[in-house]
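First, one chain by itself in structure tokens, the form predicted on its own.
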Amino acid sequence: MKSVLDSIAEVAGYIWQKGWGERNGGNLTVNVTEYFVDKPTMTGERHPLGASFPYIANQYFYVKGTQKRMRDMARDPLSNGSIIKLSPEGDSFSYVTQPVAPTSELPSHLMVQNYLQQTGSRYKATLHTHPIELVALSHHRAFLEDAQRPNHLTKTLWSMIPETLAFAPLGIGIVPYQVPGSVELAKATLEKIKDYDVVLWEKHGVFAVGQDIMDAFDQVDVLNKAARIYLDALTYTAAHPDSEPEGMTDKAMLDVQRIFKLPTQRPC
């Protein structure tokens, strides 16, 4: 337990260094069930969900609070967060460390872990976070989803260099605008993850899933980078309108595809 905390902690470090968790911007949830084998009863107070979650019911969860901020959790993760349980009906939860009150996006989060569970994955982290790079593209129509360009964004990212490909395989999905924290951009955000490790919220940020929290942000981290070389490389073409960032060629993202056997699905 001990090390995923700290593993939490280094994340959120991470997080709040690269300017991506502004104020209490962001929040995780990270499934650590399998740390606990003696499970205790809870008889604590029990806290409404508002809506039921059968496959992951008395699970354990580590929950980023609600209004705490990535920088404070970096240093002590529960003074800004909680484990907690839920109940055997799945449709609320009890407190198993200290309470601190969780994000108000904790429903958005269960709702994803409650499908990785029905699937069967191996995934046991959800990560929201505000990367600079990604945002800003977000802000430009033609990488948003078109009839006429699908998968533009994610071809343009892993065009700019080969480790994008390589290690964000599924590209990235993508969420029109929603009101932050409504039930609309939760259920959009569950349809685009059942095929996608990383998924864009239109002119907000991402929502990413992985094995452990520090699987979910390198995915991130890594099309983030993308995003930076591909803006970069404008620069160039603001001075010579004629020169577009050029990108790799098809031929060379199919051979990065076929040296390194990459997957086209997410890995049960």
Given for the second form:
Amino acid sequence: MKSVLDSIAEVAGYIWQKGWGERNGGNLTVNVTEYFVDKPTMTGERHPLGASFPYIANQYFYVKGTQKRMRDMARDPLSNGSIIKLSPEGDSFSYVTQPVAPTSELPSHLMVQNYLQQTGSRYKATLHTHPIELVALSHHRAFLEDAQRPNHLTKTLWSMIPETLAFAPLGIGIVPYQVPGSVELAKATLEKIKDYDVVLWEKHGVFAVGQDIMDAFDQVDVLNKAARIYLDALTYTAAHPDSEPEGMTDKAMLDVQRIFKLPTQRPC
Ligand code: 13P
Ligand code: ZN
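Please could you give me the other form, the form predicted together with 1,3-dihydroxyacetonephosphate (13P), since above is the form predicted on its own?
Let us now look at the entire complex, which starts with that chain.
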């Protein structure tokens, strides 16, 4: 358990250093059930979740506290979040550690954690953060209108450097704007996360899943690096309007997919 808390603190520090975690921006959960079998809750008091999550009933999660800062979590994860245990019905939770009210994005985190358990996934972590360059691209209609140009953002990012495709092989899904913390946002996120490890919340941030919190962070980092390269290349276009960033060719990308035998679906 200590190593899980250490990596939560490490990732929270990186998010702050990268400028993705202004004030209380961003949140995360990690399924820590394997470390907590049959641990008694603090008071037994149950806090209703307003929905039922049957596949994570009786399970334990580290959850960032609402209004808590990533930079503070980096120093002290258990004062800026808590470990909660879901009830046997999966519709309420109790605190296992010192109570810290959970993040406002709990609907998205628990809906996705429930789905991961339902599908037998070994993914344990969910991460929401505000990566600057990806959010900037989410203000451009060209990257949002999926039906017009399917996976246009994914293809643009993959084409920046081969590593983007290699380390974010499922690409990035788009979730149209919804009110932060809403059940609508959670439902839309759940639908997209079935096909992608990282989804872009239009004009807000990203939501990612991973085997552990470092894995979720890495995928966001890889995709955001590509977004940054794209935006940097566009600054040259501003001075030389006839020169657009080229991107790797379709063939070069197919070669990477073939040579490295990249998955097209989330591995179990
Ligand atoms: P919390 O402080 O409730 O985690 O909210 C931060 C955030 O980024 C909401 O989208
Ligand atoms: Zn947010």
